[in-house]
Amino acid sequence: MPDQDTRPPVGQFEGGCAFADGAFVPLSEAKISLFDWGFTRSDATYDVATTWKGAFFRLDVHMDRFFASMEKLRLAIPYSRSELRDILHGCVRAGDLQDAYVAMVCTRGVPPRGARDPRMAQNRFYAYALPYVWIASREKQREGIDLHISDRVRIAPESVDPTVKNYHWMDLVQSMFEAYDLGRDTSCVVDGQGNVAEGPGFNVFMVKDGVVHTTDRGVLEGVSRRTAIELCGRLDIPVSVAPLPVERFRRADEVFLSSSGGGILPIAKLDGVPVPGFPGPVTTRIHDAYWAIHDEAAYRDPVDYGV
């Protein structure tokens, strides 16, 4: 891994820069090989986390889940925590981004031919950093964001262990179809009980008589739907982590939803119909709470831009 004298220059690929076999690239030379298991058989896993006015926002977290999630799937990238940090950094630094989405992949990698057996397999790892990327443009949530509730049914925990961050998306992406052949803007998904479970990149919560409520099962963990519990925490918002049936969801005061592309988005529609609190005081608390820690130390890892 390049040392403190070796990192990459900042704006070396300005706009956006790949960390692929071993080396920083522009983004259009990242490749991944048709034969990689990552692509073939989705056998991968990854992590997202964020750059926000030039810090990342919880790295550890989002590192901590890496590669608790490659020890689940058994992979292993050649690099240490805190060369995996380095990586990440350049990766920003050399497309000189101040607001960023930067991803760390691990996937399954290419067996020798006619080969099986994962366990042949050499494990493959890619980073890259690219503009910030927003599930809904701010225009979409000044205007209010339509969500669909989709009966399709997300893929039980019992076969793919969704804390594990993967590329198992079809449930997902099909739903979004449907959404758009709606006129709807976003979807999200139920589990095999009939209860919401969560959306395309994206954790789903509503707000009754003061309580917030998000589903406890079927769900990736994520780290802004972690911020969001924390930070009702603070607040003193009572939060409730069980099953949100669909029926009970409907009648929600505010729905709001959590991701790192956007961090906190409330809903101003359920399939069309006006959620009655949108955005909500409660959601709004919340809403500008996530955004003020950005700026609290404990929370931010400042890129070196060499100013």
Given for the second form:
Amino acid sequence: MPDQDTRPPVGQFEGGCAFADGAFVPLSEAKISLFDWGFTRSDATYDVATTWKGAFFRLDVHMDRFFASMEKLRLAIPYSRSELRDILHGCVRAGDLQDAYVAMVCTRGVPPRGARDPRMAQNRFYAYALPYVWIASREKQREGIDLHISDRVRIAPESVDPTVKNYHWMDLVQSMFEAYDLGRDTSCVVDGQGNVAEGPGFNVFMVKDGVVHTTDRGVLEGVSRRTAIELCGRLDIPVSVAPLPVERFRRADEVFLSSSGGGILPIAKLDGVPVPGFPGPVTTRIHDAYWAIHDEAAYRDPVDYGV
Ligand code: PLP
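The form predicted together with pyridoxal-5'-phosphate (PLP), contrasted with the form predicted on its own above:
Whole complex next, starting from this chain.
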């Protein structure tokens, strides 16, 4: 990376900053080509990390997943891990953001005109930081999120490896339209065997008789899902990672979502039917522990704002 780009001035692009074509730019100036296969074919992978109170949360885990996803898709970026870290820190620093949504994206790029061979495309890298994005607003969380369980089947893991964070979201987006038509707040989809899978930007959990359950297949292995499972270990809460049939899910004592966009989000209703325990003692413990570990040094990578 060129010297002048390694440390953009603090607040140079106040409120949000992108890194595109090797340079830090204001969000409004970041562009991709109309012919990038990332756009025309969803041929891309990405990851979203967050900063909270001026520090990245589990950035190493997000970077591990991003590099693993690129390898699985035969994508590559011209940056080392430490250069990637500098770019992401640079976006947050230039945006002067404390609580931020920080995306890193690698697309297939543009093959030479007329060529259809993905090996001929030069992969592209983009990053950007925005103010923190919540899956559901804080008011909605207090009021209680109503989750629609859609019949829509998540794209098969045999077709698209769900452990690669991807833009294959048509199933998820259509399930959101269904949810809104029904007056619900958000949605989750199922796998081909009638088990609850995941939703637009989150993994799904239920608590039954003191045991926390989440599916083991067909979903992105979310960093916040992993954090929730690890916290259950710390808190001595038993966890089952196994298929989660919809009919069992509808009888849950507690339900919560996990996402980098809001952490642990308790669910108040499933398709309009109250979840009896909302927000629930188990969910509340995991929620509180999730935010508490944001202050632990091992999970923090502080941004250098130069002050
Ligand atoms: N599942 C899908 C489809 C997602 O897009 C996301 C995040 O965007 C998640 C699950 C949750 O992943 P994480 O906890 O890493 O944010």
